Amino acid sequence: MVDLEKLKNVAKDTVSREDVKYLIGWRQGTYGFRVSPLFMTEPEDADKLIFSPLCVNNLATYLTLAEKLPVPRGAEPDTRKVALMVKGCDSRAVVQQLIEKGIERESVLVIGCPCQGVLDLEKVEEKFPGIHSPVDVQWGDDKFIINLPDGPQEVPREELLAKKCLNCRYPNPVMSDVMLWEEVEAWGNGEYADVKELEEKDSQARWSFWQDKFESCIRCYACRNACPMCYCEDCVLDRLNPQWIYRSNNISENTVFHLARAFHLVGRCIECGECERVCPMGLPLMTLNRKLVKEVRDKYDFEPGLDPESKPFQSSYRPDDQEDFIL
């Protein structure tokens, strides 16, 4: 059960530290169903503060966006640490970074929010269409509560549930230092169907099926953008000496670049599902990514996201792994 009460007090507790320079969390946008990134500062703040079914973005994004390296000249760098309230997708991808070296342990403090399950808001928005005004929701058993400027609805979960959440294995934050209330139970049972799915078909109907998805893409970058995975400086879509990807919008670059992000996500995709929660063209994104997940857990029993201390994915080694589809 959701405490605000407790989540307001402990970030109040939070900003208040010498050792913390702001919390990143959640906040009501200013119309619908819509959520804000809140970086708060000051203990006053903290009644901004929401944890509700509308809370989707994955806040991990700006650990490694937040301040870049190197300061102003004459300025001294902030070496204070950065709360960051997450759900369970949230704190592996806060982990997989801290693995690969991304942000250091001891530059941020994660509050843990264990989550019933965020709502699909393209679903929400095509069920109460025309609300402007702010909408507050709340979890109920097995439900939503709604509450709409004409009164509360009630919907069930399964009915307005983000497709994420229909899979997702790890509700609860894996790795936290304040965890705000009770574990909840998970509803993915790591089965993969959607993948599945797509691999029963021939090669040509896998291909017919995503050359359809890749000529819709607009390249408009917001996959990767949002994703808490592609934080590097330097990335191989952006390079122009080498340019190993062109900016022509056509199926043959689109394909590649769409196969090297997935590709360059192999271990390391934490399944949050920013990257189809963004895109405006409603790719399926997540089958593509979640088609690797799954080989590198089939063939190496290895999940990216879990465990600090671990190895990154490629860097990793065991005698056991299996050699049969190498040529």
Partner chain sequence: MSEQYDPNIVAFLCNWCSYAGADLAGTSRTHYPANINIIRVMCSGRVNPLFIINALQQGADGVLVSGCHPGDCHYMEGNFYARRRFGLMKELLEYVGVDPKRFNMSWVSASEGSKWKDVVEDVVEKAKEAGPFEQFRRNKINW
Second form
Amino acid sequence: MVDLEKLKNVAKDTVSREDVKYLIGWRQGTYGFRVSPLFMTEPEDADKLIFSPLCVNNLATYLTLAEKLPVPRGAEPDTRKVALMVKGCDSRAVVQQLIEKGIERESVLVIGCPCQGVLDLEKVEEKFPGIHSPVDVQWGDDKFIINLPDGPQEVPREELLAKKCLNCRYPNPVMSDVMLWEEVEAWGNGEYADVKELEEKDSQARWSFWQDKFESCIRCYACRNACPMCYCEDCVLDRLNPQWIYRSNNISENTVFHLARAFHLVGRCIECGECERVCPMGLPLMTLNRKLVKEVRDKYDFEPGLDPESKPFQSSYRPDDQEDFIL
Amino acid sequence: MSEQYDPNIVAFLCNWCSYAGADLAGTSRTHYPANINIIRVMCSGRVNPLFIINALQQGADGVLVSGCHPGDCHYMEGNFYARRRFGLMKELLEYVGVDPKRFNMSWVSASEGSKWKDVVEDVVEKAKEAGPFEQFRRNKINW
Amino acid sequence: MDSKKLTKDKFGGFIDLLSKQKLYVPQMAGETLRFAPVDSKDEVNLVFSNTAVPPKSVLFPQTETLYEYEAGGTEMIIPEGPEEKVLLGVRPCDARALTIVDKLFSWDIDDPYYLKKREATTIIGLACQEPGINCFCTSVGGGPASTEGLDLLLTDLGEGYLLQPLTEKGEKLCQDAGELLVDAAGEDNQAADKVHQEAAEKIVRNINVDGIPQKLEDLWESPLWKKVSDACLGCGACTFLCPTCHCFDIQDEMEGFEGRRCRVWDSCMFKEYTLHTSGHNPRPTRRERTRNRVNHKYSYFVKNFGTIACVGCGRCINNCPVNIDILDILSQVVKEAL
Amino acid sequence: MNNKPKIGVYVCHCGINIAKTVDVEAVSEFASRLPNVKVARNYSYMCSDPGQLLIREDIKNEGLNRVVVASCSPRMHEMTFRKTLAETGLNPYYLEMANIREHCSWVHEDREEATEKAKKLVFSAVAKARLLEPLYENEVEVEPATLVIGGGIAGIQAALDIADAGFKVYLVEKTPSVGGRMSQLDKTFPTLDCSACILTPKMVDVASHPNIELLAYSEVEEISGYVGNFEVKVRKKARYVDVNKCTGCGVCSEECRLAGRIPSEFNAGMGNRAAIYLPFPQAVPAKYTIDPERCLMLTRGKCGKGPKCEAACAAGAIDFNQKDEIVECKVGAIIVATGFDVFDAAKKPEYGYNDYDNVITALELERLVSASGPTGGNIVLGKGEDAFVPQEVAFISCVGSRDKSVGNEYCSRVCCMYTAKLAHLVKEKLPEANVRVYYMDVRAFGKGFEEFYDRVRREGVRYIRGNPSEIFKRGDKLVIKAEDTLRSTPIEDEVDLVVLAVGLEPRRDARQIIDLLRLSQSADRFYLEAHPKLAPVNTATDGVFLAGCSQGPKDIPDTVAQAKGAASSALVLLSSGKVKIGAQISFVNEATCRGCGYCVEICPYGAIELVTVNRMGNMVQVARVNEALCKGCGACSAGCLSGSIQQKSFMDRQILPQIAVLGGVK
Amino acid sequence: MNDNLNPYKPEIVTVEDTWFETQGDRAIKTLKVVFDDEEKRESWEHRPGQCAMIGVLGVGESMISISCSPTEGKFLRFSVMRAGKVTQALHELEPGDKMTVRGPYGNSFPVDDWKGKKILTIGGGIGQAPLRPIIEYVKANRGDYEDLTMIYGSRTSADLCFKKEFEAMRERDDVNIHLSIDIEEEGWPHYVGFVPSLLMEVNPSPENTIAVTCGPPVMINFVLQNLKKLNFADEQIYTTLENRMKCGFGKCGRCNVGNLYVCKDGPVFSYATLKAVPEAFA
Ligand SMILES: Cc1cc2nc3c(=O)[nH]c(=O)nc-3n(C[C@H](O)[C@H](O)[C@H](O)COP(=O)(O)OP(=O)(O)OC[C@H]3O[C@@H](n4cnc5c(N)ncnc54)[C@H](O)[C@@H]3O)c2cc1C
Ligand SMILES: Cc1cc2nc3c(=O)[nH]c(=O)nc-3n(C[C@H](O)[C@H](O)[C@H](O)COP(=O)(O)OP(=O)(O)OC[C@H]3O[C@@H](n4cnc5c(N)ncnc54)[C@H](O)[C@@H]3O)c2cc1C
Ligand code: SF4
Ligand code: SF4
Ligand code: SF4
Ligand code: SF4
Ligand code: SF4
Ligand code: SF4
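Now that you have shown the form predicted on its own, what about the form predicted together with the partner chain?
Everything in the complex follows now, all chains and molecules, and the chain you saw is the first one.
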């Protein structure tokens, strides 16, 4: 069970360490059910830390998001560690970043938080609209306890569970330096109802489904920026020479953007759901990514972000990879 | 689809097997449809999967990637990478509703001039069935 | 002109009238609500909450062709002038935003693309009754029934709408509507005032903007900026969806031999926005970019145009995936500066 | 690239080969209107002297800086036209070809269709040509020396050939002596010459050859560099015997407290040796070695009241303080001749190799029948009182070969014949014995093989077609359970001795060499050659060659032939003194590379490594291509997500315009 | 729409002459162009320090300083360093080719206000491009100004822009030229070292002098510091700024430093103005 005391103590000790730059955790947001990442540098800040069903953000994104500023001549680059709180899914992002050398093992200190599934923000805001003051939410047995201003409410877990959590198979961090509390039992079975449902439709219906979505994309690239696996210094999709896609917003460029991004995530997407969560236009991006997650898992017997020693999927092959599609 | 429709296919061929196989088809004067337009690369492993989407975007009605049979790659492993990449690219395209007939991959060796002809005929036939590609073709309609 | 009243049974007829021009109303596109042209009149429905994408997307489209040309040619063809349009159901805050954007687009040199569309467009507002939880229009000079930037304001009175014509365009529309409308009675006006007032009272969030421009200037080097931007993902959702954000990029796009130069939305939260080709970036981190965003709205714009470039629609707060809350930032600014 | 592209397009008629189906006039007219095209011409034979002259003149007079030739396949004439360009001083890689013959005029009939397609192909070539960049072929010097790894017959032969040609050879052998498996054999099929008699002189030659530096009892530890310039580190293991002092007299071995108590590897366990030993009498170098894993001094620090060997050695050669030594050398080529291991018969438990003393492997029998073996060539089993001479002898062939259940699908190629050889030798030594061979097929494909097989059968060796299913003991006898598949009758055969014709397997430590040289394995786990037919001694790594059984099972003649092949391949490199490095190779944009190492993993040639660079004060990892190793396949660039590694002449930005054109731009 | 009032629509110009100022990866090429439209050729006016959006249809546009003075004739000159996509395309142009120009944009050096003063220009690398018009302007109106001193440096002698012109100017005795390179080179007769140090070496008197500097950001920073050391008043110092730009007239955002827009309020700024803007030296 969540042990906030322990979390705070660990956090205090961690940020007091000389070799730690800061600790990234979650804190209550400015209103309603929102949370915000907390970059903690002082032990006093520990009181702001929370771990609750609201902590949906995958903080691993920040490991690769930090801009590397030019280091003035003579100065030494800051190589202190970043401490990071992770849920199961988040930890897979860290592992995958390690696999592809996006970060170095010595540069992170992973604080594992076994997780019982987080809330779907949209659903909970719809169920309890118009709440201004920050709301505290806790896990109960198979339910969420929502401490509204006018008293606690209990909601069955399935009703409000985030989409990514409905089928989670790795609620426990797969890698950590400190594990904060006991592991929980996984509940997912790895089947994706949304993907399946779409697969069963005919080609025409699938296209109209996606056309509708891709057309409404505003190409803000929030999905890419929030993705812990999209961290190229200079994304090919932004590049001018060669210019793979134009910046104009239309079905052609938008579709190619999404297909290219989805493809770049083959064997890398760890299903943290951040892209879909942050999309202001509500595109069901996980329904796209999970298709490939599923293919890679079922047909190529590979899952990313589990073993830091493993070979990246995209730079490996097996002589007996499927080839029934080849003429 | 109208009778007139003549599909336009962009093909990426590896230099050592498939391109040579297509050359052999030529030296043997094997006739096949003219809808196929070949881009030569050194190895099927060179074919960036984004080329496929790009070709569709830029007006191709069908795409073909062809390389050496497994184990015969001039560079030993290139076609294995290609196979993995395109297997998944095909799944992806199919999933978003692109007709799978538009995207094909083949193994054609330097000695398989007649197989090359068969592949071309097959691919052209399939593209004809699929009809002109419009779904995310980049054209002025979108401007 | 005095207020008019449109009973709901005449609503269809009113829509018919508006449809003589190209009519835009909030509609679902994909998963979200945005202004889109009406295909079928039955779709028109004004009960929605505010659109995710502000109506700037119609007047300042995300992609806009500046001119077309042929490769190697010297002719530049500018697209045909804009059609006459009506935007129905615009929220007062979004309409106010247009007046802010107007200032920029007519600053010294007129931007013909925007201004001509603006001129050809009639904007019909709908007074808010259910403000969103992060609305704070009343703090920045607006309100749920603000009329700035509108040609006509509608207030839903239940059995019908109260129409307040605000400009010549609005008056003309009312005249054209003729029979469909009746003169509003005194109690109608009072009812509308009540609706407006009730709505205003529902707004919870607020900020005292007095002195903020100066405070921002004083806090230029404050550690505050690092703190409030640490969590920012640089995703740009806050700016793409802001009704007053107006930055764009210009790009050349080719299709074979035919090309066009077009402008597309851009965002100061993107790192490429200020990146020089040499690799030098005057705003190298999210700290500088966040600081620029807030300063632009609450300081620079005030200096250059005498008005805050924020209308309090709350979109940036609603859409920020990491809860970076402009009101929270501003209140910290106020606190720090004390 | 400062210059505006000025392209010349040359459309070839190829007599009527192209002109018959393609309207070449129309194509060149079309080309002349394409962007950046300065001149477009058509001509009857572009590849002819006047054709080439046309191009050269235009380059000179029109200031062309790119050339597109629309003709036959680039596989045919790319070299020709590159030369044409080079002759005018223009970089040869400013050439692009459009294949309008093999891919157009010869395969399409309709003239209009073919013409349209030819136009498209030309346009595509023009689109790419305008973005071509000059490339340069580099040459690197070749270090005139070769490393041979493995001192079996393959390694010995290769080393001798190269040394005889006048180049330095470093021959590294893991065991204390060269000779390999062949030195363990008694006679060799089908000619039955004595193995030692033909091998020993070669071993001696190796040791005394002025160009060969023999590094026995040594292992390669590190190899870096690339073709022509490998840097090698060899660990010379401590023998604890000063080879300069040791005279090879052998008193030490006789005195050793462990004399006769350690199974001898050379005798395949059939005989014993001491802790200080010479593997076999003819060993080269003829120097003793102390087995560090057995010697009491070395394992326990104490040997009775003092090491007896040390006391016995008059030359004072024993040195317990000797240390491993690292020898470094630079070589231009490497030959891998590490040979094979025999199949571990214990993996077929049904044959009872571990359970019964009188089930032995063929290699053990080789030692038994050898005059230099533990029994002096007498076929005697058991020791002392239990010693007996077998009367009923059975061979079982294909043990560990052609057997999916043990993971070896391949045929070991030598077992049939050495079985025949050994059967013959048994017959020769024990004329009364009954010898039979259980077999699946007999493969006697080589020169003189079938004749030899025939002869052995005529000598009375019985061949029974059937795969024994089980061997068990009944009283003193071993019982072989099998089915004679020719007669479809079950057999229970009582015998005294079972000889398992074990197959050949890759070295158990093959991985070590793979990692050192980035070799690949074929499905049978032997080292993979570059091409099974046309480059059977080459590997994917330039400058590394294979010889002998390390590449796959083979007999001695084949081994020697391949060793000579490998030697001559290495000599081609060494004697030319230079290697050309391809120009169309990959390069990395270090500013955008994210250091993920995908390309490193992908490259089949190990041509890419991650290096740390200083990016504005931050140390970051980026990929770097070793130009000498890259073969220009481009697989890396398709795998790079950030598009940072690109293959010259096949860059994304050069291919995308081709796609655009072929995609349907009018 | 009235095309002539469309500020986004450029004019077509023809390249009359081109030459390379420097070679290498980041070569600098000068393009001399004239308007195709005769009316425009006559009516075009610009002042030293202004810039223009120049471009190639199908590729894009870039803001480039007009590197000639209006006194030189009815043409425009641009000196372009190859950096990215557009500048690459500009480098491919040859005499007779067409390109696009719109502008002029930005403010200018108040050269007329400076009459009667000593002029000191301090440039580095491609930064000499906006300074060149001042020199030409002063040369054309030589009698109106006092001393004209030019300090200019680059990494190596091969990276010096407008080298031939300097040689020619040396013949005149009314221009003082000080050149420098960063790294020692054989046969280099002039100063070796960074421009700010050369400035100290030259040690100009602030009296009745206007100092104008342009170059890489680091150089500008040090030059400003050194000018202060030499007792130049803020009002005597001018510089030009550079920021990413797309429109050129204050619409597209991005080029602002604080509330100032480089394209409208700049690119020329007096140090007095800039000092008040914290972002300028961030
Ligand atoms: C029982 C039996 C009987 C046979 N009878 C015949 C016959 O009658 N006629 C015939 O033609 N063929 C016969 N053969 C086949 C013959 O033995 C081979 O063809 C021959 O030995 C192959 O030689 P090689 O040099 O490739 O390998 P090997 O003889 O195995 O030599 C390899 C050498 O490399 C050394 N080595 C291995 N790894 C390393 C390393 N990492 N570093 C340094 N050194 C290393 C080993 O110590 C060894 O000395 C028989 C084989 C067997 C098993
Ligand atoms: C006022 C001013 C005057 C300038 N004068 C000159 C000059 O005289 N000579 C010269 O060589 N360069 C000058 N520059 C810089 C020049 O504009 C850039 O080098 C050029 O835009 C790079 O464009 P690109 O298309 O080649 O680069 P890309 O990287 O392909 O394109 C990026 C786009 O970003 C913008 N951009 C990138 N870097 C800059 C930058 N440093 N400044 C402005 N916009 C940028 C441009 O819009 C450009 O099209 C000047 C810049 C400014 C602001
Ligand atoms: S976040 Fe949503 S709207 Fe933005 S680019 Fe991604 S999918 Fe499109
Ligand atoms: S989309 Fe691809 S290139 Fe772009 S950031 Fe993601 S992984 Fe990198
Ligand atoms: S929406 Fe939030 S995370 Fe995204 S750029 Fe704006 S402030 Fe940053
Ligand atoms: S700054 Fe935020 S609240 Fe203000 S107008 Fe823009 S989106 Fe709305
Ligand atoms: S794959 Fe690309 S990004 Fe990754 S290391 Fe190689 S070159 Fe760099
Ligand atoms: S082109 Fe091929 S050989 Fe060269 S570095 Fe890339 S993967 Fe290796």
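Positions refer to the first chain, counted from 1. These figures come from a predicted structure and were not determined experimentally. If you superpose the two forms and keep the largest set of C-alpha atoms that fall within 1.5 Å, you have the rigid core.
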Once the core is aligned, please say if the CA of residue 75 is shifted by at least 2 angstroms between these two forms. yes
